[in-house]
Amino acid sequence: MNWQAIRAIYVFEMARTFRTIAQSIVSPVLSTVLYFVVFGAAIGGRIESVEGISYGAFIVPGLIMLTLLQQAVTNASFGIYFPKFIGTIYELLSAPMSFVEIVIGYVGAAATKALMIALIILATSTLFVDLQILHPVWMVTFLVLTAVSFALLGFIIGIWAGNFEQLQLIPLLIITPLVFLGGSFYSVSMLPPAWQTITHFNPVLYLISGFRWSFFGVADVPVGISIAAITVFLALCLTVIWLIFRTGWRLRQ
C-alpha cells in the first residue's frame, strides 16, 4: 500500500477546504441552522413532541443526516471530477499507485470533511435543544459508515459526470428528495399507511432511523435493518467503483 501517495491525495483535498473555508464548511453549517430555527421553531411550536420526544430534538438527527449526504457526495464528486476536468486525470492514472489508493485519498478526504460538519452540527443544536445520546458507539459507527458510502456515491458520480450540471444532478434531484421523504422531519408511524409502505422503499429512511435510534432509543424500522442497508450499500458502491477501474469506463476516453 502507497502510503505516501493516500496521504498526498488526502492533505491536497483537505487544503482545498481550508483555503474556502466559508463555502466549504460555514455556509452549510448555518444552513442546517436555518433548517433548525425554522422546523424547530415554526413546526416545534405547534408539535410539542414524537414519540415521547420534543420535536426540536427529534429532528436533529434528520438535520445531521441530511447535512452530511449532501456534503459526502459533493465532495467526492467535485474531488474526482475536476481533474477530469483539467485534464490531470491521466497523470493519476499512470502515477505508480493503484485504484484503491486512489479511492482511499478522495474518499477519505471527502468523508472527513462530512463528518466534521456533522460534528459541528451536533455541537451546534446544543445550543438550542437538550441532547440525549443513548448509544454513542453506534451513533458514530451510522455517522462513519454513511460518510464513507455515500463519499464512494459521490465518487462514482464524479466520474460518471460529463459537465457541472451533471455533477448536481443526482444530489438535488434524487438525493436530497430522499432524505426529505425518508422521515428527517417526521416520525413514519405519523403518516397513512399506504404512505407508509412507500416510504419504506426509500433507503435513506434506513439511514436516519438507525442514526435515530442511536440518539433517543426509537426507530422506525429495526436497527438491524438499518445496518444491514448501510452495508449492502458500502459493498454495492464498492464493487460499482472495482468496475468502473477494470474496464476504465469513463476515464480512458
The other form holds:
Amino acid sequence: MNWQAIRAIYVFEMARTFRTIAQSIVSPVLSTVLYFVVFGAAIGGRIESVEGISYGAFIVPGLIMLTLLQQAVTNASFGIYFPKFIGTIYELLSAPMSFVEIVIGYVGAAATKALMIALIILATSTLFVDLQILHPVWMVTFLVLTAVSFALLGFIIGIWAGNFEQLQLIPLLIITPLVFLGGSFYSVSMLPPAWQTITHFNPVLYLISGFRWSFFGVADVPVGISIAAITVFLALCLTVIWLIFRTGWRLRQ
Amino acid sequence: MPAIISVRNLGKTYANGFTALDDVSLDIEEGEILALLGPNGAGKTTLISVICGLVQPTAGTVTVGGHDIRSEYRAARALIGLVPQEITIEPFEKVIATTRFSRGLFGKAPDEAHLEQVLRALSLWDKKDTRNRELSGGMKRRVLIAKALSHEPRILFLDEPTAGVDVNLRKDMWALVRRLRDDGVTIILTTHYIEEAEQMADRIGVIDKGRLLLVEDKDRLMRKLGRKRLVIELQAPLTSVPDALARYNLTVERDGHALAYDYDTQADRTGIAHLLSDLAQAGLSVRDLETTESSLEQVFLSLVEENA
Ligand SMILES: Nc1ncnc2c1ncn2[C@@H]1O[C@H](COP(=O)(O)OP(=O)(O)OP(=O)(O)O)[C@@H](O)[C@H]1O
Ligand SMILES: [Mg+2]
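Take the protein just shown as the form predicted alone and give its structure as the form predicted in complex with the partner chain.
Complete assembly follows, chain above in first position.
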C-alpha cells in the first residue's frame, strides 16, 4: 500500500474543503433551517406527532440523510471529475499507486466532509427540537456506512461523467427524489397501500428507516433489513469500482 | 551499460483503430539525454505515455529499471518523473501545495527541504504561496517540472519542455537539464527544434508515423553533418576512377558523368585544390561543380520523406 499517496490525496482534498468551508456549510445549514421552518412549523402544526414522536424531531434523521447523501455524492464525484476535466489526472495515473489507493483517498475525503456537515446539521437541529438518540453506536454506524457507500457512488459518477451536466444529473434527478420519497418527511405507514408497496423499491427508504430507528427506536422496516440493504449497496458500489479498476474504463486509453 | 528503459516491439493502436506506435524497440541508457525528434502526430507523446503508464500498449513490452511497467508498475513508476506536453495544473492550489502533493503521490515521505531546493532551482521559491492560475505560462511549465522533480526521480521525461518558452528561460532549462544529468538523472525529451536536440542530447531518436526511424549518437550524427560532398560533373563520361586520382577516394556517380568527393569541412586541408589540379593533369575537363552539406535537419527530413 502506498500510504503516502493516500495521505497526499486526502490532505489535498480536505484542504480544498476547508478553503471553501463557508459555502460548504452555510448552504446545507440554511436549507435545514428552511426545512424546519416550512415542514416543522407549517406542517408540524397540523401533524402533532408521528408514531409518538413530535413531527419536528421525526424529520431530523431524514434531513440529515438528505444532506449526507447529497454531500457524499457531489464531493466524491467532483473530487475525481475535476482532475479529469483539467487534465491533472495524468499525475494520478502515472504515480506508483493502484486504483484502490486513489479510491480510498478521494472517497475517504468526500465521506469525511459529508459526515462533518451531517454532524453540523444534527447540532443545528437541537436548537429547534428536543432529540434523543437511543442507539448512538448504530447511529454512527449508519452515518459512516451511508457516507462511504454514497461517496463510492459519487466516485463512480465522477469517473463516468463526460461533462458537468452529467455530473449533476444523477444527484439532481435520482438522489434527491429518492430521499424525498423515501420517508424523510413522513412515515411510510401514512401512505395508501399501493404507494407503500412502491416505496419499498426505494433503497433510500431502508437507510432512513434504519437511521431513524437509531434515534427513536421506531422504523418503517426491520433494522436488520436496513443493515442488509446498505451492505448490499456498498458491495455493489465496490464491485463496480473493481470493474473500472480491472478495465481502466474511462481512465486509460 | 545496462539500459534503464528497455522498449521491445511496442505497438499502440487507439480505440478508433489508429496505429500511433508500430513495432518500436529502443534501449535508453542510464544517465544519458535522449532527444526524440519527429513531426506533429509522429507518436512521441504516445511513446512517453505508454512508458509512464497513461496509455495501455497493444503490443510489446517495456521495462523501467528492470521492472515491467505492467506487472511491477509500482517499482517502475516510482523511478519516473513526467512533465507533460500540455500545461495541466490545479488552478486554485498554491505552488508549494501542488508540489507537495506530487511528492506524496509517488510514495515519498514529506521533505520540505527538498521541495525548497527544487523550487529554488526553478526560480519559483518566491512564488511558492502564489495560486497556480496567477502564474504566467512559463512559470506554470516550471511548476510542472517542479512537480516531476519533487519525488527525486531517476528518469525524467520532458515532453516539449521549451514550447512557448522565451529564450532566457529556454537557456535556464537547458542548464537545469545538464545539472540533472550530472546528478545521474536519465532524461528523455521531445522537441521540434533540431537546434535544441543538437545542444542538449547525447543521442537522438527520430520518430515518424509511429515508427522509430533512427537512434544514433549525436556526435556521430554531427560528424556526418560536418561532412560535405563535392560533385564534379565531367564533359566526358568515365567508367572507373582514373589511377592518377586513386588516392582521393572518389566514387563514380550519375552513370559516369560525375565524380563525387566526400571531405571533412573541419579538416585543415580539404584536398580540394590538389584534386582540381590533378583532375586537369589527368586530362579530365570539368563541366560544373556543386557541393552539398548535410545537416541534422536534412538527415531528419530525408528520413521522414523516405518513410512517407
Ligand atoms: N486518444 C487518442 N485516440 C486516437 N488517436 C490518438 C489519441 N491520442 C493520440 N492519437 C493519435 O496518435 C498520433 C500520435 O500522437 P502523439 O500525440 O503521440 O504525437 P506527437 O508525436 O506527440 O505529436 P506532437 O509533436 O504534435 O506533440 C496522432 O496522429 C494522434 O492523432
Ligand atoms: Mg506530443
